[in-house]
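Presented as structure tokens, the chain that follows is alone, the form predicted on its own.
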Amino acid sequence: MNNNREMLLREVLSVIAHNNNICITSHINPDGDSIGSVLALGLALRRNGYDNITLFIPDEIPKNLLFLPGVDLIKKEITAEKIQTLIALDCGDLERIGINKISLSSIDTIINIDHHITNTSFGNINIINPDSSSTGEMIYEILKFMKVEIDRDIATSIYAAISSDTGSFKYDNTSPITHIIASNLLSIGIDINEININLYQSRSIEKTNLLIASLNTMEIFKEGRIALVIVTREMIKSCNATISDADTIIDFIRDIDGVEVACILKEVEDNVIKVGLRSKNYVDVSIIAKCFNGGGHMKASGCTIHSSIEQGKLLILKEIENSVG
């Protein structure tokens, strides 16, 4: 950990120690890294004498993450006026925090901890490390810096966060440090079988039906280098699924032989389309996402397009085709 980051962490510890009403949150439409990171930091602070901690995620928690220790502590609603310090984890910009801007303006201090290279440094204190595999990896290092004992529950949440964002350690954001941290977490005695079953081996019939329905929409472009699927609200309803059930579809189509860029368009509201992008080798999908005020990583990014799903498809496809060449 470099000197600048140590200085920022000391500042964070000072803020936490001298402020009441601390809220730990992450981005809307939460994933394994965001939920795992919020729980790990929240449990660690609570178990070390900080009883003024609120955990807040405004959206439904994906079913495969409900096994995580302490998940029942996460609130879906909160009165922002009572928050003095907001700790935002794994969140690239203010637009992805589930608190409106007027309420955010009443918060004294925003601490921004993230690993996305496209992070806008929106906090009063910003700890950004694009070299980390995940925000969960950063939380591990922060807790070590704080000399907090990482127990089995905290270790479970951190491991789930790291595993989720590295694709079970398959993606090239996985570093030697990532594996060392995973080894340390395993030595604490976490139940790796339980984690893997919940994260990767418990697809519901509703999620399975949504995968099948989405694959029926799949289109292939550029001699097989681009694969694109759509998920409409009607599809979700007919499958009795949820929007979070669509999260892993993009990974399935990216794995098709020859595909360089995979894209999924999810209709969340009228003229509000959430776009997920994944690449395999050479395309930087974060550049594509930036065209629509989104962001993320070179090989995993996302954005929101305010249009019909068909118009959104044409807009994003044009940028993908330009990038694939």
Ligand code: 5GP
Given for the second form:
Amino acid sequence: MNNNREMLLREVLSVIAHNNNICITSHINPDGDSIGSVLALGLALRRNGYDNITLFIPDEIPKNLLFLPGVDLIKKEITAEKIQTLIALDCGDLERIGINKISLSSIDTIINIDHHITNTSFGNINIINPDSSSTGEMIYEILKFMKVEIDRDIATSIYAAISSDTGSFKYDNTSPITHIIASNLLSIGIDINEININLYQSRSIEKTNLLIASLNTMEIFKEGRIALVIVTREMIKSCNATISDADTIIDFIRDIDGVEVACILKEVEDNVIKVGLRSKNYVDVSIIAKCFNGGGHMKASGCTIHSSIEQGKLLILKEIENSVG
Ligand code: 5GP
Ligand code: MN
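So that was the form predicted on its own. Now I'd like the form predicted in complex with guanosine-5'-monophosphate (5GP), please.
In what comes next, the whole complex appears, and the chain from above leads the way.
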């Protein structure tokens, strides 16, 4: 850990120590890294005597994460007036916190802990490490720095966070440190079989049907270097699925031989299209996402486009085609 980060962490610890009402939150449309990180830090602080801690995620928790220890502690609503310190985990910008669902005006201090290269440093204290595979990996290092015991429950959440963001240790954000941390977590006695079955082998039939419906919309551009699918609200309804069931569809089209950029357009509301982007080798999709006020990582990014799905498709395709060359 570098000196600057160590200094910031000391500042974080001092804020936590002096503050009674702490809320730990993460981004809307939560994933394994966000939920795992919130639970790991939340459980660790609670088990070390900080009992005035609220865990808050403003959206539905994906079903495959409901096995994580302590998940019942996460609240979907909070009374923001009572919060003095907000710890935002894995949020690249303020909007990702679900700004409509929380009033930030009464909050004294925002602590921003994240690994997105596009992070806007929106906090009063910002600990950003784009070299970290996941926010879960950062939480591990923070708990070690705090000399807090990482028990089996906490280790399970951290492992799930890291595994989710590294595509189960496949992506090149996986570093030697990532593997060392994973090894330490395994030594604590986590049940890797239980974690993997929940994360990767429990797809519901509704989610499977949505995957099939969405793959049926697949279009290929630029001699096979771009693959694009859509998910409409109508498709979600007819499959009896939810919007979070669309989360991993993009991986299936990225994994096609020759595809460099995969794109999914999800219709969230009328004229609100959530775009997911993935690349495999050379395209920095965070630059494409930034054109639409989004962000993320070089190989995994997202943004929201306010238009019809057809119009959104044309807009994003133009940018992708330019970047693929
Ligand atoms: P996903 O496609 O899985 O929703 O997101 C991929 C990556 O892009 C994640 O790291 C996520 O944090 C980031 N991301 C997705 N949507 C947005 C967005 O609207 N704004 C920003 N800043 N990042 C996003
Ligand atoms: Mn993350």
